[in-house]
Amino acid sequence: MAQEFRIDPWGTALRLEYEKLFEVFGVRPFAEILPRVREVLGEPLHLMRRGVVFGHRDFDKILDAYARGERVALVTGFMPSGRFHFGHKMVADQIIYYQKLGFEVFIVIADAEAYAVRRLDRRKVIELGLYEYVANLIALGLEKNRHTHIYFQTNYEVPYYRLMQMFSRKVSMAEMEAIYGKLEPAKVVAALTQAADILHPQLDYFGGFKHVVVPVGADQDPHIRLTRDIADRFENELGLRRPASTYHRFQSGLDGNKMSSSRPEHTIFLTDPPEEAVRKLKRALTGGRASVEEQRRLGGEPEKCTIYEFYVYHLIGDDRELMRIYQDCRGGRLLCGEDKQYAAELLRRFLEEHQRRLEKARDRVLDYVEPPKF
């Protein structure tokens, strides 16, 4: 049944059948493990107790290492195809929570793939890599420590390559088809770079951390079954141990299909002036009837809502206030105009403040990366 049914990490599929992950591929759900959560590492990220974190592979071993004080790691990335925009960010909010909880952060800029496999321009894959993705988690909260190390595929230490090179040597080409589809030499390449970002801090050269988590979108689950492969295979030669992994819903684009940087008229970027952002996101589709007085009658569909979706994923911390905007809008008190209204403020709020940290962010970003010398 899983060869009837692939996941393409790189294609540009609009909607996922998120339960597959379960049948198919045996994700557990992260709902299971929420109790867990809460008792090991605190009060859970909004995006976990809102099921926007909806799955986990062995995501329990984590909190289980955790709880005993043992060194745990995070291992996540951007590809810098395109500007920074709100499905950028569940991923940084993810980062910096871990980074608060003392986790070790390794955050690849995935240069390598962008140039390879999306054939971008190289010095602008670098330049987004740098200004928009290092800026903005920068301008979102990230910290520079020692415990944080972010990295440019093309622009790292010998042993992360070398990595590369010997994962080639147990992997078949009928099995990464079998994984992925069809294959060109670009996407063998960036799957094998993709285990060597995830399984590289098991070595002793990178600190040696067993215990490693990789929260991604769902549609990268590919990448960490393969991984996941590859780590069993070289457990003996090189003490390597199945990554845990947690998975996320997409972000909807404001027409109701997968948000992206290729459709910038159904997207908010970070980078978006205020003003530009709530002009987009007042034509968002929305959950409401066909007249007011349907809705008013029969109530909304926020579950349908991209303006729902944006309190839940980013505009509203406060989950009791969450909980009356969903009853308002289900019960036919709240209508289409005056929700826009209420999360296009939220909204223009957010994005002046940050563009404030922004501007000072991109005078630091050198300070937490080296970009790739050509």
Ligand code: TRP
Given for the second form:
Amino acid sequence: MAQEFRIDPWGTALRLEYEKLFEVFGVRPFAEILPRVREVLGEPLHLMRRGVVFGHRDFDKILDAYARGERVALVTGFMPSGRFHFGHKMVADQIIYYQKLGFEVFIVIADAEAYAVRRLDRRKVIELGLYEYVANLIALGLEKNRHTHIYFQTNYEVPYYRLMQMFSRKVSMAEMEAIYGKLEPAKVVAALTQAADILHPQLDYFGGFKHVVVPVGADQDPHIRLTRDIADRFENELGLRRPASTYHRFQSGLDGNKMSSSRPEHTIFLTDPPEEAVRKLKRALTGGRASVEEQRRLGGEPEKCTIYEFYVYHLIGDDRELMRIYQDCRGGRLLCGEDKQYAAELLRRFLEEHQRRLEKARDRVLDYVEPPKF
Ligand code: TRP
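Could you switch over to the form predicted together with this ligand, since the one displayed so far is the form predicted alone?
Entire complex below, previous chain first.
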């Protein structure tokens, strides 16, 4: 029998083949529903317009619910395993976009998962959760309101824990291993915890039924599949409904491989001193040719350029400006040196401004979230 294709949400070296999500797992292309997004929600987020958010499950149902004026919420989470970088910012941008549209917001700091699966120091994880993740979310513009909830997995309300205990009755080891591959108890608990993260907002205890969308990186789809199955099995008993999801591409590290806090030289953190961030950026892999002469003649390759990717994901809001740079690069009129200078300037300005906000945000994290006591 052919080797089955599996996604490992805990795999660290993962570079996903995104098409597999469509072909093998039935994720739908986000581009298909973009016109309806525009109709119902207004101007789509830049990440949606530009195909960074590339796939979804049932997001059309979220749009229908929103159009009917029904309650909608988003749930997403962060594993506080390292400092907050631009890959994380992409999730923050989506959270804030939905919050502005009136979605209820549930943000989970996955400290239990970081402890049990990643085997990280508990104190360290809590510290990162507060002063890297929550602080950066606030500095990026997350509002505090009665429809916004941030919590640590180890420090939440009792019915949330009851949920995962109940879920354990209706999942088998065989089906979980079909999804995740070989499992150990820490991963079983992490998966059921994540199902509770995603499904608990629908309970009466947490304000009653609402339609839920989960914006995540494509590596999280196994959790979404399991959670949707669990929702079906608890529809009668608990009134749970399947969550929708959206999937974004990962931002590349500056060498073209994975962006990750374990590769700090190839990753830009939102707390990097601007000088240091610029230094890293200046060494980034571009789509440039071997010589200036060749580049003038053949043009550059923005598709392969980590600087261009930075523009698309973060640094340039205006689609026409982005298009102009793309064409100037392709046409051999814009060379990498000059372009990096420009990107560095945008990055420096962003970080200076952001870090001013961050300083104030650090004093406010405890208004947003209650840290675990032990
Ligand atoms: N497993 C996610 C990660 O590794 C974190 C997470 C925990 C999460 N619970 C969640 C993400 C619920 C989305 C929804 O980053």
